[in-house]
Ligand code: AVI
Amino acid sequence: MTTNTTEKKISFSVAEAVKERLTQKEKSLPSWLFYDAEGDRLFQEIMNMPEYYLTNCEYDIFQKHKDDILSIISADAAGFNLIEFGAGDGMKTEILLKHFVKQNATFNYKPVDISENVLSLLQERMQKSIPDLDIKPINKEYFSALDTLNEDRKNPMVVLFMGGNIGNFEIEDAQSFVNQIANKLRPGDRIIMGFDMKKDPEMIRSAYNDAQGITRQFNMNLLTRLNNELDADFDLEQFKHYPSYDPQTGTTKSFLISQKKQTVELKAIDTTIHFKAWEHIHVEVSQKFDEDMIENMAKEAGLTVEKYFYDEKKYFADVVMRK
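Would you output the structure of this chain only, in the form predicted on its own?
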């Protein structure tokens, strides 16, 4: 990337989001800004940390319960449509897909993403790994994809939303998201959703504040990204990474705290941001759940919880909900 501001290619979505969020009274940044090339690299390190218990939970669930999962979602019809929101590299889903194909289940797999590149890479990998898989990627926004699928289908729909991604929403937004999915479903359709469960508060805090400081680097990289892409002058030494966990609500939040009164210039978008001493930027929420919260969420959306599939330590649950 060139250092000449006038020659920089600025992502307008980044510029707009940063300007809007940092000029509010309560400063924040969207969590998707974490994932530039360096952010992706650091997140891979986070997933390998001993404190980050989430990595293997869903692998454990799918390996141990793949028979039961197939039994439930194939019980009502001769075949089913398996729709996955945000499949990523599909590593965890592959466990289920291989098993379903091996068991001669009648289904097709339709990963949904707004990134055509992500879907292309996923399809290429799956066709090599599972040659007999019927895969039809859908390059659309989630709810638009469900509308398209509803136009001409006979078999039930099973929507996968895994990895605890529902926890990246504030609780009201999470409910709205589940409601919107449920509104697109027909009676007999299902959702399988991953939930990070409430557990020892110290364990949860450690996952967001590891001893090696990798999570701190991951959060601070947000400011480095703004320095690089928006010609900003954040002094990383003057900001502190601070995670918090509230065991009553189950909400984990991460903040970047300004350690002094200071002014930051974002030259590429002609914006000046003023910080008071100890003022925060809210950068991430990660909601933890218990069964009552999940039951209430399902009920509000007109869904019935059919089954909880837990990992060995009950840190995480993949929950089957039926309309």
Second form
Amino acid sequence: MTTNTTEKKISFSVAEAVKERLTQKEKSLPSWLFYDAEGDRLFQEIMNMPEYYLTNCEYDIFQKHKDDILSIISADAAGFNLIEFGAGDGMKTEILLKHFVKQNATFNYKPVDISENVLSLLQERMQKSIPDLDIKPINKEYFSALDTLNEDRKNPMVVLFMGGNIGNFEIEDAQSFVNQIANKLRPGDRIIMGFDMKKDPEMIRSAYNDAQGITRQFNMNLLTRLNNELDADFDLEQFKHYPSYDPQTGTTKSFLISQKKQTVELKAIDTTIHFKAWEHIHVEVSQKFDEDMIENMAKEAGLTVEKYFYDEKKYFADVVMRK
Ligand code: AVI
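To complete the pair, please output the form predicted together with this ligand; the form predicted on its own was given just before.
Full complex below, order starting with the chain above.
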């Protein structure tokens, strides 16, 4: 939803979220704000950085285990509906889809996204590289897409949620997200979810604090975005990117830290924010997991963990959970 101001259009959801989060005692910004055009571009760069192991790990998992993945999800029915939440560019999913088609599996692929643009790019890519793929994009919110699918289906549903995106929820929100999916599943349906696992803390910290400073740019882009979209006057020089990892909880947090006492005006939303010296804005959580955490999450949602698929070094897991 957008509205006209005298000078430019501002998005209500951005304006409301920013105003609410920055005027709290504990300042924060929602992590979905990262992904404007520049944020999307920087995230692509992050995925290609040497320190950001997650993408290659999941790529390896799919290359190595595509056959076993197909065996599990096609074990007890004549076919399946493969629903993907947040498919992105589809590079990793393509490995699975190509294999499934090659094996003559009976299935259809339904990527779900609220962006029509993302879906049409994805459809174009898949139709070119896998002409025999039965692809039907769904341009809806995740849960209403599941409702629509439930209205008319014979075969089980397999919900794919990859990339470690579950880690970007606060832990209780992650649980409620999985609960909400599970509530819409029928016995025999499955979820395949990507989890970044606990590992050497130094390695995790480097993934969010790379030598080239790309993650720093990714985080700073939030402030640029507020300067552009909300007519704010953040001086980027006066903020510092700071990621932390707590091995006790497995939580990576990213902060933007105000390096001095300062005041920032966000003119488009008529808001003034005061920063104390070294006060932080919490911008992202990237949770790391272990098997106990995953087991508990599945159990609480009424799901059973069927299989962990790991990369060679056990840095990342794609986990099959069954209702
Ligand atoms: C999208 N998500 C899984 C990424 C992550 O690792 O939490 C986002 C990201 N933030 C900084 N680097 C990558």
